[in-house]
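In structure tokens, one chain follows: the form predicted alone.
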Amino acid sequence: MAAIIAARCGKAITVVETRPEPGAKIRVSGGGRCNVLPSRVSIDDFHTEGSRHIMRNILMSWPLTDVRAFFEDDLRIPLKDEPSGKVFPISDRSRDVAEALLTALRQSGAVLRSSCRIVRIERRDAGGFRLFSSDGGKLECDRVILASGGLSLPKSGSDGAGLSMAVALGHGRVPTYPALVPLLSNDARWQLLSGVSLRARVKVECDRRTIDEAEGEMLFTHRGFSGPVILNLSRYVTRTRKVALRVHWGGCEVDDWSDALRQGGRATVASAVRRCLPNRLAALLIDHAAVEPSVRLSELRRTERDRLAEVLSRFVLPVNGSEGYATAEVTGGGVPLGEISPRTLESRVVPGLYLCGEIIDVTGRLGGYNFLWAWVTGRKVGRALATAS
């Protein structure tokens, strides 16, 4: 995006790509469909350790409707909205998005050097930069854009090298962590639920205080927990690991479950819980509460009913880590927002160095928000270079 915008304005742009072809993350996103944008956006859809005001100003510099128009009218990619709030190409082919961007890149006049890995950037005494590649080559330039991503999905070529180069040039670094990542459990009982999914509300607690919550689909995997509600809250676990994820199964509070268990009459515990939850999950939770599944609700002792209601409505997930950068959809942390100009995204530390995308300390939630951040910041850098002398 940065190269397309700048090259269209007559700037001599070279894109240096580690892989044989750019766009690996585009091709694998959305299960191969590419969730190119969200259908709506709010500042609350993003997180940064820096200034939310700066983050908001950057995001709002290219309104969502205009970003969508660029893809539909300029790149000629028909888009569709889905009930989930996600926007996909009508073709449901992520390669259509990657190929449209590559076509626009070629038509802009920019030069693409693929299969070329930059390993070091030096500032020249006379100004500008000298880039060194892994094969011993050198590239001289007046300005550098670091659009190298974070550390997530390293097979795509995004392995943190660009972030290391920024730090080597003098930038600080907000500690990085995998975000939008499945969580792990070493409790084998939960792994037996692999493939089960349901709607749940999950609260993040720190020192018994709720600091965030979300509701949505939750999925059990052969290693732990996933699904949108888990992915969106995973950053709290990967940042500190000093939090608890408390699940309200079925989205119900303790009073809701207490009432349901009290009013069930001759129904058994198992049949009552299975009305609301998948069978395997219901059996596990009943066992965890140490309640006999075949006992009638009318025969439950109050202590048993209260214990079961607590398990059903305030259960702490047995989480002991995450799948890490290998499967994380995005990297949290990165170059601090305060170290770049909010108007141009030029480094305040290294004049002539620009940063965009995931390398900056801004992380969006699931649903096309991290792509939106990439498109908006790429365009902002491209426009800044277009007017630079």
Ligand SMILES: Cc1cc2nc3c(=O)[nH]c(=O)nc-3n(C[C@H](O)[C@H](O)[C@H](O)COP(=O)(O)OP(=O)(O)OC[C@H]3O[C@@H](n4cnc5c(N)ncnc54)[C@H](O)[C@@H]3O)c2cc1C
Second form
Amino acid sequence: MAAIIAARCGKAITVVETRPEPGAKIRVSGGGRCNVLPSRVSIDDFHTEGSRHIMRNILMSWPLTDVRAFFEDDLRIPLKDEPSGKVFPISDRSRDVAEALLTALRQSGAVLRSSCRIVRIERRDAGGFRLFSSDGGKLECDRVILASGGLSLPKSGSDGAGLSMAVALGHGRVPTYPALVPLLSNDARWQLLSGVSLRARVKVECDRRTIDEAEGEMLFTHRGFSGPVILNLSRYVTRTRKVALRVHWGGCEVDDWSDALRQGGRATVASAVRRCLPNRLAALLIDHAAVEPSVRLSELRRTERDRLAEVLSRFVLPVNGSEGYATAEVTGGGVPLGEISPRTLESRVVPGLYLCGEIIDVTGRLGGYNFLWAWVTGRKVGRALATAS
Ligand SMILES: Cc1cc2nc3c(=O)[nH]c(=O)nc-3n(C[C@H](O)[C@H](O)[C@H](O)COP(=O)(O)OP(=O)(O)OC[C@H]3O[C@@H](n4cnc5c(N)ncnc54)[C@H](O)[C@@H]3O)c2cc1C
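Starting from the form predicted alone above, please write out the structure of the form predicted together with the named molecule.
The complete assembly is shown below, putting the previous chain first.
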């Protein structure tokens, strides 16, 4: 995006790409469909350790309707809104998005140097930069845009080398962590639920205080927990590990479950819980509460009912880590927002160096927000370069 915008304005741009072609992540995104944008945007859809005010100003600099018009009218990719609030190409093919961007790049006049990995960036005494590639090559330029992504999905070409180069040039680094990532459990009983999914409300607790919560689809995997609600909250686990994820199964509070169990009459514990939850999960939770599943609710002792209601409404997930960068959709942390000019995204530490996309310490939630950040910041850098003397 940065290269297209700057080259269209007549700037001599060279895109250097490790892989045979840029845009590997676009191709695998959204399950091969590319969730190119969200339908709506709010500042609460993003996280940064820096100034939320600056983050908002950057995000709002290219209104969502205009970003959408760029894709539909300029790149000629018809888009559709899905009820989930996500925007996809009508074709449901992520490669259409990647190819449209590559075509626009070629037509812009930018030069693409692919299969070339940059390993070091040096500031020249006379101004400008010297870039060193892994095959021993050198590239001289007046300005550099670091659009090298984060550390997630390293096989796509983004392995954190860009961030290390920014740090080597003098930038700070907000500690990085995998985000939007499935969580692991070493409790074999939970792994047996692999394939089960349901709606759940999950609260993040730190020192017995709720610091965030989300409701949505949760999925059990053969290694632990996934689904949108888990992915969106995973960053708390990967950042601090001192949090507890407390699940309200079926989205219900303790009183809702207590009432349901009290008023169930002749129904058995198993049939009452199964009415609201998938069978295998119901069996596991009843077992966890040490209650006999065949007992009628009317015969349940009060202590048993309270114990079961507690397990059903305030259950701490047995989480012991995440799948890490190998499967994380995005990287949290990165170059601090405060070290970049909000107007041009030029580094305040290294004049002539510009940054955009995931390398910056801004992370969006699931739903097209991370691409939105990449498109908006890419365009901002492209425009800044176009007007730079
Ligand atoms: C599996 C998966 C699915 C996703 N799905 C979605 C989705 O549907 N919607 C959404 O909004 N977000 C999605 N994301 C997140 C989104 O892909 C990223 O946030 C976005 O691609 C970041 O863009 P970027 O340009 O900053 O970095 P990247 O897309 O990572 O691009 C960086 C580029 O720089 C190149 N590079 C890196 N280092 C070097 C080097 N040293 N020398 C030369 N080249 C280098 C890389 O090869 C790569 O081409 C997904 C991510 C993953 C992993």
